[in-house]
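Single chain ahead, by itself, as C-alpha cells, in the form predicted on its own.
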Amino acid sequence: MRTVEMASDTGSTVSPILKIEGLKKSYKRKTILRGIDLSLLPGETVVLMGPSGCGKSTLVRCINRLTEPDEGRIFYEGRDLTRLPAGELLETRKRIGYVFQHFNLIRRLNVLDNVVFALRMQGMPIAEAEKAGIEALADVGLADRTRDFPEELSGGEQQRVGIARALAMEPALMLWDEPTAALDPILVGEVLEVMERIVRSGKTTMLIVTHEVGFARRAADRIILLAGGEIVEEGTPAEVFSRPKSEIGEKYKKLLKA
C-alpha cells in the first residue's frame, strides 16, 4: 500500500485529501466491502478496477455517503464524513464532484441549465453561475450546445454534460462511477478523451471506476485492483499491467496483449 503521506521536495509531507480506514459494507447476507484502506493525495488520479460485482461502485458511493457504510471511517480534507450530520454533509458534498454511470440530466432543462442547476440552488447569482457553466461546457467540448435539450444530444454528449455539471462546482475531489458503462462502444472514445484532458489539467484529485484498461494505463498515477470486496493489488500502471502480482492483474495483462 502506498504511504498516506509523501515527502515533498522541501522535506515536508503532503497529507491525503481522502483517507479511508476499514470500510465495510454488506447487503443482507452478502458482504460487498471487507475492510478497505485507501488514501488519495492531492492532484492524484487513481483508477479503481476489478470484475463486476467486486464492490467498486459501492466503495465510491460510500465516500460521499450516497450509500451508508456499515463500518469504517472516511476522512475528506481531514474531516470524518461518517460522523457529519446531514447539514454539514451536504455542504461537504459541494466540494466533491460525482459523475454517475447514467447521465441523470433533467429532461425539461437545457444543457446550460442542467450544468448550473446546483450552483443556482446554492444561491450563486445567475450571471456568475452561467459563466461557470459555460466554462465547464467548454472544457468538455460542448460550448456550442448550451441551449439544446438532453434529447437532442447523443449519449456521449449527455455524459459530457454530466461531467461539466461536476466540473462547474470546482471540486477538490471528483468521483467517477463507470462513466462510460451506459454508452454504446462507438461513443466511449469521446468521453474518455474528455476525461484524459481533465486528468492532464491537474485541477482536481480523481478516483475513477472503469473497465477501460487502455485509459487506465494512459491516465492513472496509480491503479487499485479490487476482487471479492478487497484490494488485491496496487501500483503504477506499469507495475500492475506489466508485472502483476494478483490473479486479476494477470487477467488484465493478458487483455492488454490480446
Contents of the next structure:
Amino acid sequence: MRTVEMASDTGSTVSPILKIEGLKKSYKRKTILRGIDLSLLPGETVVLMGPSGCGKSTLVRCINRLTEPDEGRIFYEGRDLTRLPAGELLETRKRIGYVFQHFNLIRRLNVLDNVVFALRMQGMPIAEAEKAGIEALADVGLADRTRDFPEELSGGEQQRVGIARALAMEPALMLWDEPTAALDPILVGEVLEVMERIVRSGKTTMLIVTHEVGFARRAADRIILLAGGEIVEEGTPAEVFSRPKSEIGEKYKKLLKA
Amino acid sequence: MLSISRDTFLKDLLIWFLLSVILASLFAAGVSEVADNYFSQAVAGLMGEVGEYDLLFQVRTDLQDVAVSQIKKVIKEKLPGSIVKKGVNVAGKTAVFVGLDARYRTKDVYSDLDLYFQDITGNVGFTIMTEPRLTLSGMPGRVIDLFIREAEAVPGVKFAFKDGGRVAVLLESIRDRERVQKDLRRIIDQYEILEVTFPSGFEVENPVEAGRALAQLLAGKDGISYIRDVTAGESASDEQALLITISEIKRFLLSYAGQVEITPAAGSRLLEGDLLALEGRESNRALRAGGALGAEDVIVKVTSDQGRNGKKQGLIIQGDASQISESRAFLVEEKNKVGREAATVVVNSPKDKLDKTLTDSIELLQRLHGLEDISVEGGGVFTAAKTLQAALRDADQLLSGSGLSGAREVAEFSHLIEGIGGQLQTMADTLARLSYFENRLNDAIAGLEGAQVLTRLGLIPPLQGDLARKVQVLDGELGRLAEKLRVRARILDDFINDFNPLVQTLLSWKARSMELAAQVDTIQKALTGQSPTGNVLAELSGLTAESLARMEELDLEGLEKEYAGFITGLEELKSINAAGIVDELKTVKSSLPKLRDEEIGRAISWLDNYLGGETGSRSKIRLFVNSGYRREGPLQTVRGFFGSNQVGLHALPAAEVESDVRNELTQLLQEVKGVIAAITVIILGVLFFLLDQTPVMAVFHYLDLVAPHPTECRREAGVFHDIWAKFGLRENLWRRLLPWLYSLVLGSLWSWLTFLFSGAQIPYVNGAYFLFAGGLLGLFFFMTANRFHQLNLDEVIAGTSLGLSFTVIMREIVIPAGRPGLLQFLNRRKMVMK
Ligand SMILES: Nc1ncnc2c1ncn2[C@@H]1O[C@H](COP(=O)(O)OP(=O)(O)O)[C@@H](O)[C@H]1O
Ligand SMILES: [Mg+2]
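Alt. form predicted in complex with its partner chain, vs. the form predicted on its own above:
Then the entire complex follows, led off by the chain already shown.
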C-alpha cells in the first residue's frame, strides 16, 4: 500500500495510469453518468461505492469500452481509449483485467483453459501459457482444480478462476465489478482474501466496485462515492467513513458501525 | 476486417455460404430428381411408355372381362396386330389400353374408331391417346373442318381429325412439337371469335337469325375477309347419357342416309365441307357452271377426305337420293351459285334398298297362295306335250305314207297342223308364265337375302325389346324360306330350259308346215289333178320327222315326275307361316323412319354440332372472323344492327392449343419436381439458417460489443449525426443497419442461388420472389435469433474484456456453443481450444 497525494494538475510527479475526463453516458432519455472526472495513479487501489443503479457498472464498463461512452475522454497510460481504432483497443483491453459479478467463465472450457484462453489466443505456446495459468491458479488457491469445469465449482471457486484469468494476463489495471455480490455470504470471505492479497502485492492498479465496507476500509487507498450520476464524495477510508460529507457517506458509516 | 484473404470469421462465413448453397442445391435437386423418377414411373405404369397405347377405354369394372374380350374380338377382326392391356381400377371403372398396330394409325381408322368400338359392353367411353399429339380446342364446331385443314398443312403434322368437339393433331415426331405448337398458335391467331354482348335486359328474339344476318352484313367490310356465323350456341348440359344416345342416333342415321361416293374430276381438289350440286329429277332446268341452283337440285356435302383411291364420301344435305338424275356433280359456290363440274358421284342409299327389299318380300310372300294356279298350269304343259306328240306322229304317218297326193290329204294335214297350233300356243304361254314366276321367285330370294342382311346389320330401327326379338326370328325364317324357294326355282329353271328349245322347234315347224301346206294347196288348185311338187313335200316330211324326233328325245315321263316333286315342294312352302312373316315385315317397314336424305343429312350435321359441344338453345351471337380487321367498324355495324349503343363486341381467341395428356402430366410432374425442389430449398434454408446463422445473428444484436467503434468517430460521422440524434439515433445509422443488411442480403442471395442451382420452380413464382422471400426469411431470423439461439452474453463479454477479436469470439465462444450444423462442422478446423 502506498500513499499517494491527490494529484493537483500541475504538481503531480507521477502521471496517472487512468484518467477519466467529463465522462457522460445516457440510455435512451435516461442520463446515467453526468460528467465523471477521475484519475488513478499506478498501484493505487480505489474503491467505488454507491447505491444500486447509480451507474457504477456503467462507469467501469465504459473504461474498457464494453459500453461505449457518449462523451468524455478516457486516458489509459496516456492514450485516449475513446479514439483508439479497433485493433489497438483490443491490445489495450488485454492489459486491463476485468472481474465480473457473475464470473463470466466460458462453460465449455475447463478451469485451466479458461485461464489460458486469452494467452493462447495471443499466440503463446501451450506449455508457457499453461505454466502461467497454473501459477495464476495457485495465486487464487485453485492449482488442484485445473481440469474441472466451471459448473463443477462453487461460486467462490468460480470467481477465483475469474480472478486467475485476469491475473494471468498480468494486467496493469484491474477493474472489479462487484466480485462478491453474487456469492453466498460464506463464500465471500475466500474471494475477499484473494483480493486483499492482490492489493497488498501492489503489482496492479485496482478499481473495485463493492459494497463490502470492511474490505474497503482495509484495502482502499481512496474511496469514491457515486450518486445521481456524479461523484459526491471522495477521500481516504478514514475521511469518508468517519466524517462523511454526503448523505450516502453517512449510510456507509452506519453500515460500518453495525 | 472485410478482407477475404485474411483468416477471419467473415471468410468462414463466406465458405459456409458457398458450401451450404452447393449442398442445399444438390440435395434439393436430388430429392426432386428422386421424386420425379418415382412419379414418371408411376405415370408410365398408369398410361404406358410414350407411344405405347393409342386408346384408353373406361369400362365398368364389373363388366371388364366381357368388355376386354369384345375389344379383343374387334381388334382381331378390324385391327389385327394391335395390343390390349388392362390398367387400373378407379371408382368402379377399369382402364383398358389399346395400342394400335402402326399401320392403323391412319386418319381413316381414327375416323372409324367410333364405329369399330360401338358395341363394347360396359364401355363408358374411350379416349384417343396417341402421341405425340397436340389438340386444338375451344373452337366452334362449325370451323373444326377449317382447323383440320389448316393443321394438316403444317409440316410435321401427320394428320388431324375430329375428336369430339376438338381437333386432334398427330405429329410425325415428338421433336416437332414445339415448332408445330408455334405454327398452330400462328394459325389460331389468324382468327378470332367476335361475341356480341348485350346490356342486361336486352332480348334478341332469334339469335341464330341475327347471327346469320350479321355475318352477311359484316362480310367483306373493315378488313373482314373471312366470316362464319357460329352462333349455334354452347353446350347446355354435358349429360353423358344424352351424348351417347345422340352418338348412337348419329351412327344409325349415317348408315341409313344416302351415302355418296364421290370421284373428283381430273384436276379438281375437293375438301371436307365442300358442297356439290346434282341435277334433280324434278328440276326444270339443267345444271350448268355459272347458273343458279334450283330448289329441286340435290346437294351433297363432302364429309370425308379419306375415300380409297382418291374417292371421297359425301352426305346428301338437300333433296333425296331418289331425286338424283345425273351423276355429274358441280361445286357450289357461295350462295346458290353453281361452279365448275367437279366430280361424278355414285349414290348408295341403304334406305331405298331396305325399302325396296321389304316391299318385294312382302309381295312375294303374299303371292305364295297363288302358286296352286301355277301348278295346274304347269300340269297343262304335259297334256299339251302329249297331244302334240300324237299329232306329230299322225302328220308323220300321213306324209310318209300316202303323201299329200290329193286335196283330201292336204286338207287333213292342214287341219292337223291347226290343231297342234292351239296346243302349241298354250304350251308356250304356260312356259312364259313359268318363266315369269321363276323371275319373281329369284327376285324374292334376292329380296329375302337382302332383308336378312339388313336385319343382321341392325339397320332396322328401332331395335328394341319385342321388335328386336321379332326381327331376329324373322331373320331366321327369311333364311329358311329363301333356301326353299331357291330349290324350287332351280327345278323350275331346269324344266323351262328343257322345254323351251322344243317349243321353239315346234313353233318353227308349225310355221313352215303351214306355209308348205298352203303351197301344196295352191299348186293343187292351179294344176287340177296334179300332185304337188316333190321337193316341197320332201321338205315338209323332213321337218316333221325332225320335230317328232326331238319330241321323242324329251323324257316327258321324267319331267312330269320332277314337276310333281316341284308341286309338292310348293305345297310344303304353304306350311310356312307366310302371313306371319308378312306382318312382321310390314311392321318393320312401317317403323322405318320416313325421312328424306336431306333431312337425315341435316340431322347429322346438327348432331355433329351438338356432339361438338353446341346446341341451338340459349345461344350467344358469335362470329368467327379473320383477325386483323379494323376494330371500330364491326362494332358500329353491330350496334347499328341492334339499334343500341350499349351492345358490345368482344373478341375471343379462336381456339387453344393443348398438349397431350402425357405432356401435360410431364409438365405437371416437372412442376411438382420444381415445387419439391423449392420446398426442399425452403426447408433446407430454414434448417441452415436455424442451425448456423442464428448464433451469428444473435451476436450481431451486440455488434458494438464485438466490433467496437470509437465514440469520436461516431460524432464525426457527418452532418447526419444531428438529425439522427433528433430521432434518438445516437449511433451511426450505417452500423445500426449493418446486421439487418447482412441478414437481408444473406437470406436473399442464399435462397435465390439455391433456388437457381437446384432447379426449383414454383408456378407463377420466379427467382425474384425467392430473393424477396429469402430476404424476409433472413430478417425474420435476425429478429428472432435470440429465441432460436440462447446466446451466452456473459461469455461474449468476458471474451471482449480479454481483448479477443470478433473472429476469436465467434470461433471459440459463440459457434461451439451453438447447434451442430455445417458452420460448427467447418468451425472445428479453425478452433484452437478444442
Ligand atoms: N444497456 C442498458 N440499457 C439501458 N439502461 C441501462 C443499461 N445498462 C444499465 N442501465 C441502467 O443504467 C443505470 C445504471 O446501471 P448500473 O451502472 O448497472 O448501476 P450500478 O451502479 O448498480 O452498477 C440503471 O438504472 C440501469 O437500469
Ligand atoms: Mg453494477
